[in-house]
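The form predicted on its own is given below as one chain in structure tokens.
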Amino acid sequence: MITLTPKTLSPFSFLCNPIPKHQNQNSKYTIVTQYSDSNSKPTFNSNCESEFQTERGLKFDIGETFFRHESATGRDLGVLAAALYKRSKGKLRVLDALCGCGIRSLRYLIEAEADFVLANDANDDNRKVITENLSQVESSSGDDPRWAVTLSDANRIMTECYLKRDFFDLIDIDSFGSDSSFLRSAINALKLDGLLYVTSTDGFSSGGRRPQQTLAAYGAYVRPMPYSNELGLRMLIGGAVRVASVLGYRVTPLFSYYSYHGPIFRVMLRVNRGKLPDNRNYGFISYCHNCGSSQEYSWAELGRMSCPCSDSKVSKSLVVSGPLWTGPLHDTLYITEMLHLAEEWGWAGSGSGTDLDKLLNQMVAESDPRLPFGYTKLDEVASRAKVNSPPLRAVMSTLEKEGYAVSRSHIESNAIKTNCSMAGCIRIAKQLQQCSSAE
């Protein structure tokens, strides 16, 4: 029998020690890449003290902890993203700066093959599912630590890091509420060119209720629009791009998501130095209510906005939000090699038909460049018309054939993302049911 003790990688006063747990010293972890049993119900053990779960094939104990296996999508994905940059780069140092019971230090440490995970959480009760759970893993290989757990405010661990230049290729960040305290610190403990995954809960701010807000937490005035969960979505990233500019660096989306459960923004971004250019999709976006279009605006435009279905230069129908990342939310090649790896993995492809195989496909579909920020709901398009909402198939294939470039939302299931104006999308609606009437 053996005891698994992880060495530690810097000498933290408050990293803790593991609970012991002892294996056959003949037994081997074995590593599963089908997707298995992610929503399977919660068993109990004989004394009710411990409830367990299992996700992707691996079991694990959430204790007390707050978990919700509708995160698995999220976790999915950032697996997805550490396991391409292990490949790319040869190495992988993920912390994981709110862990809660340590399933995705578990999964990063078993699927993406880290090299080493740092699991923190505040909570000091925590102290033991996080060690019982990552001791499923060597805590070792050779000399070099697997694993370590440390129980501390997420900030001052991200901090000591940092002092101690102890970077990381991997930060996540699963947070509870809004992030923007968490992102200076992040940035300064990452490696350049590393991944930061970032979180957000609160979706009062991004429907534009708290204006104040999300203008102190991240520097952007929100107001009330129809694609509210893609400003969620904006205001994160615009957030991150302010604090890195301060700090002379700039971030780039690789993928953003959307969850209605929470409601989850989770946005994956690259770090390298440099300051975004000439503020480059970095402004203010408008909605009219008149008409129902949307504008983007640059910092020089301040001033100067207005609806051009209103001969007044004040457009009282136009509401402005920013400023926020009005750039893409997903990069192309990125996302196509998560669905690539997803699929080699079983995760994906084959008419596997799971939500992660839709999401992907989505998100290649949601980069084309041609399309615009902001998504388009066919129940505001019909209300415009005067007519009953129209079959989303049926408006993406009328808009395909006039040449229009279209996609569905994964934010938003009776939704599509278009360069078509309202107006088009109102002739089309009506068109429809004219077709559909005459038959």
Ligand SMILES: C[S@@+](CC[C@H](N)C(=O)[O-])C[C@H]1O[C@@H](n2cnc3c(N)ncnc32)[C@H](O)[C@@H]1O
The other form holds:
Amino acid sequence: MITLTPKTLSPFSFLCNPIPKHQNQNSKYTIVTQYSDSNSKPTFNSNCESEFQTERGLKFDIGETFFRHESATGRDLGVLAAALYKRSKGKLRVLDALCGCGIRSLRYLIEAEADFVLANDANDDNRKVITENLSQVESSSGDDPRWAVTLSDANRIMTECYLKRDFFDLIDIDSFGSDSSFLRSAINALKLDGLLYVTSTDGFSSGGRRPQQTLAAYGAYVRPMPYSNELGLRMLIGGAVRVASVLGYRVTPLFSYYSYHGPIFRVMLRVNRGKLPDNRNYGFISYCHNCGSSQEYSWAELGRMSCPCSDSKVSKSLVVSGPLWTGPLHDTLYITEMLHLAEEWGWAGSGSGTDLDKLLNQMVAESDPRLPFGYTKLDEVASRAKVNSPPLRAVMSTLEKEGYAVSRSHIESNAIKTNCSMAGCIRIAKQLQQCSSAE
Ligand SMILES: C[S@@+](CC[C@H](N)C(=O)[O-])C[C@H]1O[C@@H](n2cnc3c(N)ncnc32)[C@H](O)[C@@H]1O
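What would the structure be for the form predicted together with the named molecule, given that what you showed me was the form predicted on its own?
The complete assembly is shown below, putting the previous chain first.
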């Protein structure tokens, strides 16, 4: 058994040329450093110090592992995306690279019906609890193992898989802080058209207060803007775009999810052969503190940044972040199918009474291709219009009546996504104030 602590990590930076991937790669899984021992199935006994948890009806133990109840929604989304992948491809091999207690592995096995899950965590102490949890699932189906546990550094296990041409359909990177150091080996260990689910919890730098850190971790200089949490998602995707392109791959997001618990930024990416998008979807975003408008710039336009407002203070007022992913945050078709699957499973739809229902519906609405990046906070509109904060529903229905595209934002409750300018929103806020004063 090889057990490494994060400090013994090698970044494997010598691996510059990816091994060719084959879509239907069926090689037998042989490289795990430690298989679970299926003959010594543990029982859940009353001597356990920690109590069992349940999630979507599944029982599991967390022992002394790091576990966040608040991440259940992120796990729901991962399972839905994985289940759709399995339905369309007929096969699903998952690498849960930083598995904690193994709850994701369990859910990928049971709910997404993964054919095989490799549950890995660098912490040797987690072995018992991961194995206990996964032992609820038969360890093999015929001659084929259904799951295995390794206690290795994530980069090491992913690189070993890559070198053995043992590719996965889905790799889940649920890391502390930034995901950046795992991206290269994860992308290498994925099958073509595979899914990469990455997480970042370094909300401080995503908020734009640490541009030097975001530059180091994600290759993007990110400044504070009113929609900083969306920039955090765009920075995460942009970081993956950059690493993937070095290796000859391109990534596109299936969904992007922000949760204020943490805060946590999660994106599900599809990885395929390709290059950086041509001046599209990977560029710069500006925000003018003077007029509140935002713009997108390609690399070619870098020297020509200015704000449409003609105020002389403009150059001081304009802040720019990038390079970032500037394309869609969700794949409309995929997220819609996820919503339908959630309804089929009783996780969403009438009577489910869950936040997942609301979240998926908002994500579908957000994925309207007419909507630009960012969102407009109604408090900012009110402050610029010098009126009370306008009611969200009234603003949305006025915008719709005027022919604008509009949706709520899953990231910020009192904000809208719209293709109406800040000036237009200010006008509407003033009109609404006048109407309410006249009543
Ligand atoms: C955020 S927790 C995982 C939570 C789990 N995925 C869940 O949904 O409950 C991060 C885990 O990564 C493990 N870890 C930290 N650094 C690692 C590394 N370099 N390689 C593998 N595992 C690592 C920690 O032991 C911890 O269990």
